[in-house]
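In structure tokens, the next block holds one chain alone, the form predicted on its own.
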Amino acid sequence: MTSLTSHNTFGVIASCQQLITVTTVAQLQQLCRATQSSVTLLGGGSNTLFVNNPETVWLMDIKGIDVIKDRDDAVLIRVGAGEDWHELVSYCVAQEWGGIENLALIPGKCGAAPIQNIGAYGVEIKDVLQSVSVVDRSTGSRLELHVSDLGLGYRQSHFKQEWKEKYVIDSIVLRLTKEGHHQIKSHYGAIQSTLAEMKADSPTLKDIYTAVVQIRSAKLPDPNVIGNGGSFFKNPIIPISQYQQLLSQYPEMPSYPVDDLTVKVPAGWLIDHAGWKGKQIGNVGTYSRQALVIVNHGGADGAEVIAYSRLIQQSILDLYGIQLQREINVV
């Protein structure tokens, strides 16, 4: 048996029979034409919950970052899937590529950002992604996708449903703008106001991901000091008039358009004006900062995560009458 504690960032104990580290394409399609049985997928373990002890892990660690076409007003890079994803947001601001920057230190591997649809303060990878390299889990041929079929949505994808077993990613193509043509998105308020304390009038790429890695550091657990994957719960998105019905008893209650129909609540909103926040059971509870975020105080296993995160999706239920969605991957 191979530990695999040290592989998520919840820190839940949890083993598997086969641990393989991935590092090139040719190896991947080897192992896909010669493997039938059931692996599990494992990237930087951010946004994965050990219920069960799966019984063959691939770790995927194809690194790589490499320009393909070079314009005057934006570039295309391939980046490996097992690269990490705030040291190429990290990179790619240093050399003056925008896109990416509203999505500093979101925790995880870049093969894994489509399968989830990463996003974060008014950017989602859908908006520079163009195509991802898969090997089919089959055959072990080798397709380019584009990003057109990848059926993104909110942290969703084809990849997360009937997907799920057909392909691995090994790669991702991302279109960047360069200088002079960068669409700065500064209009979420936390950062408009971060931007302000920094007296960044007139921000940069630079500005927008210092603020943002400021921001999400005040509120947000590190996993080296304190387990946990990130936002546990998708923000729920509601139909206007239930809305409109919860603001006669909570007038305070935020919301976001979604379209002429639906609006999106944050789920960290709900979690904490109904007690979550700071809370703990036995070994988790809910982050003192942040009440999306579930925490592992030590020693806790998968199992008494997800019933802890039961007793808050039931609890809001109650009391709201929204049923919370895991954002987090159970394997």
Ligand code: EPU
Given for the second form:
Amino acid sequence: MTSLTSHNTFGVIASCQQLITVTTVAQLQQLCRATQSSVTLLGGGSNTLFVNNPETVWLMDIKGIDVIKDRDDAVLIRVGAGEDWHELVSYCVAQEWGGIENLALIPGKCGAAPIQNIGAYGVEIKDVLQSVSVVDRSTGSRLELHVSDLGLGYRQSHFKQEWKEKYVIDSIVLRLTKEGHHQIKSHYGAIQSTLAEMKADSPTLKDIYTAVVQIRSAKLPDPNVIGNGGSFFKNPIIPISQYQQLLSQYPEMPSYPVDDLTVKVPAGWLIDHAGWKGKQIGNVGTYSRQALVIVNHGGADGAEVIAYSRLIQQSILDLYGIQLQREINVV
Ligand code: EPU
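Please move on to the form predicted together with the ligand, as the form predicted on its own is already shown.
All chains and molecules follow, beginning with the one already shown.
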């Protein structure tokens, strides 16, 4: 048995029969050809909550950042699935390559980023992703899938659903802008006020990066200090008619536009205003500075975290008539 406790940022106790570290595409292809049984794939373990002990885990550790096209206005880079996402963001900002600076400090590995279409502060990976390279689980053959074929939406993709057992991502290709061609995205409220404090009137990539790091560090718990998996729930998308009804009762409830019929409501606001912020039951609690994050105060197992999350879901359903969906991946 191998412990998985240091391989999940929740820090829950879990183990597996066999842990295989995958460092090359050839090894991955060979493993796919040789393995017919079900396998759990793990990157940084930052969006995974272990409830059961998986039998076999493949730890994706394929490295490499390669420039595959270098033009005047943009650069195309291929990044191994096992590269750390935040280190990649820092590297790109240092190279003066633009597009992912708003996604600084998101925990996890690059191969996991398209699976839930990571996003923050007005940017999603879908905005800069060109393609992903995958290995077919059943045949071991390798193919390149274009971004438009991945079913990317708000915290979703085909990889999270129908392709769960079908493909393993070995690398991703990003299209980043070069100096003079950047599209600085500073419209997200918290960024604007932080940039104003920094006195960054015409913000650079580095300014945006610094602002995002500052905002996230202030609001989100560092998994090395307190176990967590970032946002535990997705922000629910509800009919505008329901939102308007809720507004008459809760005039302060924020929303983000989605389309003509629906709006997105911040789950953190709902949970906070239901009184959960900073609460603790046993080893599990709601983070004191961001109610969307469930934390392991130490010693929790996956079942305890799930039980706590169900209490929140029930309370939100009772109070607002909204069913929260988990954002986290339960294994
Ligand atoms: N809010 C509260 N109380 C809270 C938390 C939030 O009232 O405890 C309110 C805020 O005041 C704000 C609104 O809810 O009006 C939204 O909060 P915030 O800007 O912090 O963002 P979020 O909707 O809670 C989402 C992502 C985060 C991402 C941020 C920034 C999801 C599920 N989460 O959070 O992603 O960093 O926006 O763009 O979409 C993650 O996926 O792990 C994650 C952290």
